[in-house]
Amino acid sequence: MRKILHVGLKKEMILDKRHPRYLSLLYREKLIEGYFMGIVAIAGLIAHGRGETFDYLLGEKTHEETIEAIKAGAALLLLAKHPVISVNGNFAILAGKEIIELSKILNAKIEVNLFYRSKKRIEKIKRYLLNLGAEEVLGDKDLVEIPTIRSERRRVSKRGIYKADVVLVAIEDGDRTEELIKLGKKVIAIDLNPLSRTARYATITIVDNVTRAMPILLNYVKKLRTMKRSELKEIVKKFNNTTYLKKMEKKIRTSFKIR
């Protein structure tokens, strides 16, 4: 059993760690608790329910096709020269200190770009991670933007996905990861819907779960962070993104059968 506070009824809940949603309901919890703290946007809970779905469809677990993506994601970030880390809200509350942990591996920039931006979200996002033990938020000052983006997300910093080479976005809109590929960048996309415009635009798309793709992509960097660029690159140059979303979406074409 775990007692947790659902802020917007103002009650202790009991969550069953038997129940065999109990994880699905304990990331629902943290993420109204996140809207409550003004971190996660109210489109972001309509968002994670529309994640929920795929993840349901494709048994809520890790599938051995994704390892590969992980482990390819891996590599890309490893030879990248200015990785850098984009979070919104969701990713925060859902994967902050995996967020952290990876930045400090791989010495890469932490960003806040939000498609639903105001000044006092991004400052408070970038509280939140400050306080997990990040050294460095960027997203709030010496800002550029990208015309060919046309939301919010066009403001971002100078020192971050604007130089970045590689970017790692979660929870993502296709628009952006688009333009950032035109702009000859690469981007690892960690999307549950493997038919989505982020998915099918972005370099490596992990169908996966932040919540459990984060913690193998970290233990997949300290694997291979001593291997020769030759062999990261090897790597990554065997990963097939359009075969692999094939097999995804197949999966979850499959799981409508009835048993």
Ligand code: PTJ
Contents of the next structure:
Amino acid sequence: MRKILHVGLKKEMILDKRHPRYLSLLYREKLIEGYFMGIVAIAGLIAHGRGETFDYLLGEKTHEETIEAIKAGAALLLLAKHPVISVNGNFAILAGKEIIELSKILNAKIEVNLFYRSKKRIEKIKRYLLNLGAEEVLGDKDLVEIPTIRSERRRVSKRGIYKADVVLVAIEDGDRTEELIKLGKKVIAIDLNPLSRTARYATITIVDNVTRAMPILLNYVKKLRTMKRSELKEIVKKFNNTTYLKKMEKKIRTSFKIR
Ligand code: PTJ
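Would you mind giving the form predicted together with the named molecule, to go alongside the form predicted alone above?
Then the entire complex follows, led off by the chain already shown.
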């Protein structure tokens, strides 16, 4: 299959560090491999292309305003009693190590929750994360349904998303965030598209690539973890998601010019 995909080219021939778009090629390659490992859904490759477009329009950098969103996200995660990191195929491949480190620092649960859910994919993603060092990965057992979520994402773990007060989600669009919010949960979303439903319904949206946002989020969690709860609450209170999303939308509309 790989041979057909790259018309017989070897990986080293595609991944040349001197290539001006080396990182973009590298992440594509990782996702393609993830697909052949049974971790990434085929639609995940399409979703990545959509993300790349927004990233390109945002200048492929983490904006100052986004640092504020990440800081607020870190504070909210530190305030949580039952934080959960919801993982899909793309998120596992692009930020597996960071997901695990974050879960350990926060004592947060990791739960595999998929749009294109199959037992096989859940198992493969779980194994992948356990091999990377995760202590526990939820999503395959003790499931309950959130009936208001129409997609397969309605199946959640009793000890995970069902019980969570704060859920970190990434690289998804749809009705899940809206429904989680209706259930009284707080949602932190990492999504390059500031116009998506996930971005608009989340408590805090981080408009950035998970590959850049996750290491920064980890650093802020480490930095803020000695703060008093009152100080963390103040950071969250000061952040306004709608104002932030409008700024990010404006950046996309205006910052790009052909010279
Ligand atoms: O693994 P599964 O079965 O749960 O399926 C996952 C996908 C990604 C296929 C599924 O969630 C999906 O179809 O997502 P959408 O509706 O295409 O939405 C993906 C969103 O993530 C879009 O708004 C993209 O712009 C954004 N996105 C894509 N890549 C990245 C990203 N945001 C942050 N970082 C990225 N690397």
